[in-house]
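The form predicted on its own is given below as one chain in structure tokens.
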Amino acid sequence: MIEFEPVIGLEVHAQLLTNSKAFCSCSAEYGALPNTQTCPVCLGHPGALPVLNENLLNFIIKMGIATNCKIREISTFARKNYFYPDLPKGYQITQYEDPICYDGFIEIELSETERKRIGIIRIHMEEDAGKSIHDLDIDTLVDLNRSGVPLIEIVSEPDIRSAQEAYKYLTSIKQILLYLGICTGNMEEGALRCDANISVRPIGNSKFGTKTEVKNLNSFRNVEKAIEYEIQRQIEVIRNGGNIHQETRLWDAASQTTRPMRSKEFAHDYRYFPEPDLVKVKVSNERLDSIRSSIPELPLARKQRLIDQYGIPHYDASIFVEDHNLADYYEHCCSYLAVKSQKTFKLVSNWLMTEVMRILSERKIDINELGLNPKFVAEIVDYLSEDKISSRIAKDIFPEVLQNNMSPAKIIEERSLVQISDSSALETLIDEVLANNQDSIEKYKSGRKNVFGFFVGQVMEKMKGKANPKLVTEILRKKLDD
């Protein structure tokens, strides 16, 4: 039986975080009342002239540099002509023949040790259309607030070979956008949209198969599921003697299937021609240098640095770089440590991924909204690393630290919570516990090893939880097993 491989390319639209729209001064803020953020330019009134938003230009250059693209010195806008109710001008201003960013790539991680390069054909500027709202009780309604909102479209090479690779690529694109601060990445609000071009071919064949484009992908998981479904659908069609038709299909999340939408358009269907109302875009070396100097450390590079600098596992670093604010917070915590070592760096990581992230999840907030001084996390870790407090005491005082914004060191000292690590004092107390529980000693020596926990509990109770549990365990085992 012939085996097939998928060939996948993604087209990602990202809405940019500019205050105003791409070619007019209307607000681009999300969530306003319908049709309250419009003007003659974005409504397509005759004679209204567009003017390029400078931040749209700066933001796309940022993305181009971050994705290793070449930046075109001179580029132009074009009109993409089609009719739809939410496109009042009857055309969309975009770029066609000479996109400003081209011939780039990003790397994705296939595993801890393997990376893959995904090429980027182009990144171009364009404006968004409005939004059609289908209300069965009334009619199709149109909200033009989104009309003219600035977008960039990121078109990948057909280098992706599985749904999982597509998911990783899309995740990486989102992380870069967030690190650059140019997009919210929110797919539910339409700030990030993805269309997938999918075909299959016999393994070893260099010729591409007929592709379909899948739309209506409103979450990362739906992108993955839709691609998996479409790959299998195409393989089954071919194996059953059928042909794949070049078409646009919609992903139906309810049925977990794709269905035909329309035959696939070609470039000539849109009758592209140069936009006569906008001048050519010229990118100076000064602008390029200024933007390049503002590019922050990007996710993949930061992940590797966290692993190398702090000695934390790949998994921990991956969790932190998903949110650059969380990665910043981790590094701030580490900077306050009294003793900086791989042990304490890992303890900070453990504390953030358990106690802190649990609270973030419960409250549905991000780290910047928590209001927890990173110095306080470092204090807790310092006490833990030096065995001055137990993990139980650390967890007990943490809610108070968080609620009252109090220093853990102050709480620990005021309440005399520093655990006792005096082996002679502990040995005296353990001898007393053992002397009072001869029957339990007999049970332990007869093979009932679970009794050991009883002895630990008795010692900890007498010491009001302040005994060093590790030392207690060591002394008890020595006395019981001798």
Given for the second form:
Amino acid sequence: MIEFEPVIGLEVHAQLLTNSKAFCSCSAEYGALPNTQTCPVCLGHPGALPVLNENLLNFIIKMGIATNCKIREISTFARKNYFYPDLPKGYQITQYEDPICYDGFIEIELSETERKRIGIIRIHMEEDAGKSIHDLDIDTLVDLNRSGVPLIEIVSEPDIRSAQEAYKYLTSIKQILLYLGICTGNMEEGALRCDANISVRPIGNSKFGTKTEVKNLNSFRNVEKAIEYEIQRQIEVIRNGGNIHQETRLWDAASQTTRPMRSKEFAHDYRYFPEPDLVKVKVSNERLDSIRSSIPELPLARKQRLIDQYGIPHYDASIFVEDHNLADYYEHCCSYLAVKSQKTFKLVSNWLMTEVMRILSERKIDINELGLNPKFVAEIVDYLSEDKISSRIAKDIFPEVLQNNMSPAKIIEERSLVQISDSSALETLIDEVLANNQDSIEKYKSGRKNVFGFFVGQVMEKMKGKANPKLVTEILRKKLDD
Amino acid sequence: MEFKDTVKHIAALAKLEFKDNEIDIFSEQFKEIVEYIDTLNEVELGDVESLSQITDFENVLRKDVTQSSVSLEEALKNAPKKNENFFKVPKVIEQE
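And the form predicted in complex with the partner chain, for comparison with the form predicted on its own?
Let us now look at the entire complex, which starts with that chain.
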């Protein structure tokens, strides 16, 4: 049987985090009451003139540089004409023949050691349309708050070869946008949207098959599922002797399938022409330099640095860079450590990934909302790394540290929780425990080695968790096995 | 005859409907206009770049600062159909 490979390109729309809209001074904030953030420009009133928001220009250049694009010195705007009620002007202001960013790429990680380059054809500026609501009334309701909100459209080369690669590409784009601070990346709120161009071809063929465009991919998981479904659908059609029609299909999350969109007869006749109301955009070297110097370390580079600098595993570094605030926090904690070593760096990592992130997910908050002083994490790790407290004590005092914003060092010293590593004191206690549990000793000697844990538990109980568990184990083993 | 199709196509894009005799009239007029414009093709342009702007202005930019919008009432004032918060249009059948 002929094997097929998919060829996928993604078009990603990202809403920019500007204060005002792309071409007027209305607020671009999400979630306001309907139709309260409009003016003659974004309502499409005749004669109203658009003026470009400087931050739309700055933000797209940022994204262009971060994705290794060339930045066009002079670019223009165009009108894309189509008729839809949420587009009051009857055209969308966008860029057509001369997008400001072009010919770039990002890298995605296929595994811990393998990276793949995904080309970026272009990134251009445009404006969002309003929002149509079809299910609240007999009529369609239109909210124009979103009309004119700035968007960038990022168009990839057809370099993606699986649904999983598409997912990785999209999450990488999202991470870069978040690192640059130019988009919330929230797919559910529509701040990030994705359409996929998908075709399949027999492996070994260099010619592309006929593609379909799949829309309505409104969550990261849906992107992966919809692409996987569409790939299999196309392969099946071809194997059954059919042909793929070039068409737009909608992902239906309820049925987990794609279906053809009712064909708009002239859907792709947009009659583009130059936007006469907006002048040329020129990117000066000064602007380019100042933006370039404002770009932070990007996720992949940061991941590699965390691995190199702190010696933490790839897995740990991946978790931290997913949220740049968390990565910042990790590095803050490490900077406060009294003893800086690979061991303590890993202990900080463990502590964040277990205790701290558990609370974050329980409370559904991010690290900055937790309000935990990174110094306190470093203190706990310092005590742990020098075996001054047991991990049980560390876990026990943590809620208090968090709730009362109290220094762990203070809690530990005040309540003398420093663990007992004095072997003679422990020996006396262990002898006592053994003497009181003769029957368990018999069980142990008769081969039921799991009784050992019981003894450890008894000792720790008596010491209120303050005994050094390693030492307890050592002494117990010596006494029981002799 | 080809202009009849062009007129029908343009009319469909503009969501306009015409009677057959109107299409005949517009086809004639379209033909005249297009032929007139076509005379421009006879001009030898060499490597003159196409013009997107008639002014030489560049970078007319606005600081990213919000100003107050018009009120909800004002925004909806000219709408042929509305409720308290929204513009209303006939149900858009096509789902997107």
